[in-house]
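Shown next as structure tokens: one chain only, the form predicted on its own.
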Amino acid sequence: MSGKLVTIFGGSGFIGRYLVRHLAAQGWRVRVAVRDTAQAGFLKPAGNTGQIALVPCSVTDEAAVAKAVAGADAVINLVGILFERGGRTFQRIHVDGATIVAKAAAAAGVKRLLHLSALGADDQSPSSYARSKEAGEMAVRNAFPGATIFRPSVVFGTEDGFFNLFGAIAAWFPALTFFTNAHPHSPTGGGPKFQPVYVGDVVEAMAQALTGEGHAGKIYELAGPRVYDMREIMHIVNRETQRKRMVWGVPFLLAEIGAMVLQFLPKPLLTPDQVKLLRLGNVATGRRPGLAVFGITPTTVEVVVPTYLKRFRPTQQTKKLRLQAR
């Protein structure tokens, strides 16, 4: 083991679990800095006796920030929510919180600091989530100068809340509805373009700014090989869940009318907020280095997520295929 120390704010959610075995693997000590550790336990067998250690933190919780940042070589900053819910708005949690963690950085002398935005911060941005994302990442700047900092794409894996999500629709609902602003059969009505990036290619971009050298004061696009509509995304889904449900592409005012409604549910499928966001759609630049810098050829859509869809297929198709193996 290096024995060198780094703390994860958010390290029991989905990027942060493939994070913490990886970097457990590569010898590090790992402490995990999350709201419920009681939660998180599952993280603990991820590493050999020791490696890994869980403490109680809110990022918005100063002195708590500040003892989980103690000692530490390198922090990395993983938290992040889709929607508002009473004090956990995105100004306390994007910015306010960031700057929590980047300060207590700063003062403990660590050495690297890693923040994890997304793609399409922007402060001009219509969605209020994605003009947190960019002041969060300037507050970081400013209280770290020399945080490295990484602006995924939708990152996919198996227990991602992308494909998992439009799989259960496929398993329970007639139809896979997207949204477009064109007549939906058009070549240019297939919705919103995104470019998902495998969990495991950012996790390892992630490890290797740790250790490497010229990564300090950057920001990074992380994105995968190819550019997807989401018409092509439902028909992806449609093939893996072996599901012969209608594609059905509808006009974003009534995104915008069931977004309404829905906002108030405790998790919310869709809110006012992220129906900007889906407008805008999420695809890399080009104007920041991605994954190529760090010799990560990036992992396809088409190898990963069928192992993981194929919990969605009809339970009778499944059997077949069983028998077929035989």
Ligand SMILES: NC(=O)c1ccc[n+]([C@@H]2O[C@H](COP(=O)([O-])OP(=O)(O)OC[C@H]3O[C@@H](n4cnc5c(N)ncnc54)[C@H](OP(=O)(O)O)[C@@H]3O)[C@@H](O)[C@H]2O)c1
Contents of the next structure:
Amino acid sequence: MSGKLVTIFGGSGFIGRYLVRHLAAQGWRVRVAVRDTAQAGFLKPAGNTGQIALVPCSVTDEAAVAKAVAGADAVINLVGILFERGGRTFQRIHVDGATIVAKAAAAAGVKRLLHLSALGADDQSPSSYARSKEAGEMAVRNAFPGATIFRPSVVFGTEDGFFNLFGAIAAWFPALTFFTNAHPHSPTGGGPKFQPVYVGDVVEAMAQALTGEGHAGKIYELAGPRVYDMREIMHIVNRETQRKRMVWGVPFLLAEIGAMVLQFLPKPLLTPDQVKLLRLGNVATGRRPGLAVFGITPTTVEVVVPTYLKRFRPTQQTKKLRLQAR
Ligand SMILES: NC(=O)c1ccc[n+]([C@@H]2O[C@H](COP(=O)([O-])OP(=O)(O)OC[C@H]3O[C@@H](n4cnc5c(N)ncnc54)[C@H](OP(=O)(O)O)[C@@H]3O)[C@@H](O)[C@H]2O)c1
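Alongside the form predicted on its own that was just displayed, please also present the structure of the form predicted together with this ligand.
Full complex below, order starting with the chain above.
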């Protein structure tokens, strides 16, 4: 099989699966470095026979990472975690792991390195997730100065962990709750603001940065066309799930108390560090270039989110639609 070779760390995740499909369609040979190759087997049909290879690797294993990047023209690191568990700390994954990948890419003579960070990466942030993302960026740039760094806002798409979470809450609970510091009925009481970006736009920008000129050493902020506060997001969820739940603003203090308990779930719904992050919102600063540099018109929430939130509609609704169609 001919074509350039790209190694993708984190290729089995939400954003990764779109990137693997996109690059395979462009003719890249894709080597996906994953901890569990059996679980990532679903990626194989995204390419022709032999086009997508799965190799076992953790970003914290220097020897395995060196093997995974050997012979690659480009390397992409998408690995990230939202909460810490045992040895899987933000420092270990976002900083040490990112350093190992960047050093290995430099040592292997790889031409392009793309690194996925996050909007809000900041060494002064109260959130250790955001501080570790900034430290990871610094470490990557030290080891591989030409690395291109992407900072997306919250990413939406069929398998996302954002709209789907609220869709599931709408399906199972009587209210959609958001957190706010102001009175919830005041104009400023809609809670923190977000600028959700479509996963397809994120991977298109990354694909262009792999082959286009002028992206080395740059940091891009990837954000959607509109800013929403949490109350607006809840109204979108209510509308698209057709659940008519009460949208309820509560003080952040309740989020802090809830997170103290919820953080102990095997896959926590909310941790104290996520509450710190949530308070800040996630909107592009405008100080960095964004999707426009790639000629991408950002896709709106209104176009994509209804296509997958409809799965949370009442079953009666689906039945009614079926009957109407007869
Ligand atoms: N989704 C968003 O809204 C969003 C917003 C801003 C920034 N980001 C950043 O974008 C990146 C990708 O996000 P995502 O939503 O696609 O995350 P995701 O669905 O959780 O995927 C993370 C990927 O990392 C892999 N991974 C975790 N630990 C690993 C390790 N030690 N070694 C090798 N692979 C490991 C996971 O594979 P296994 O665990 O199966 O091994 C998975 O493939 C992350 O860095 C995230 O911080 C995401």
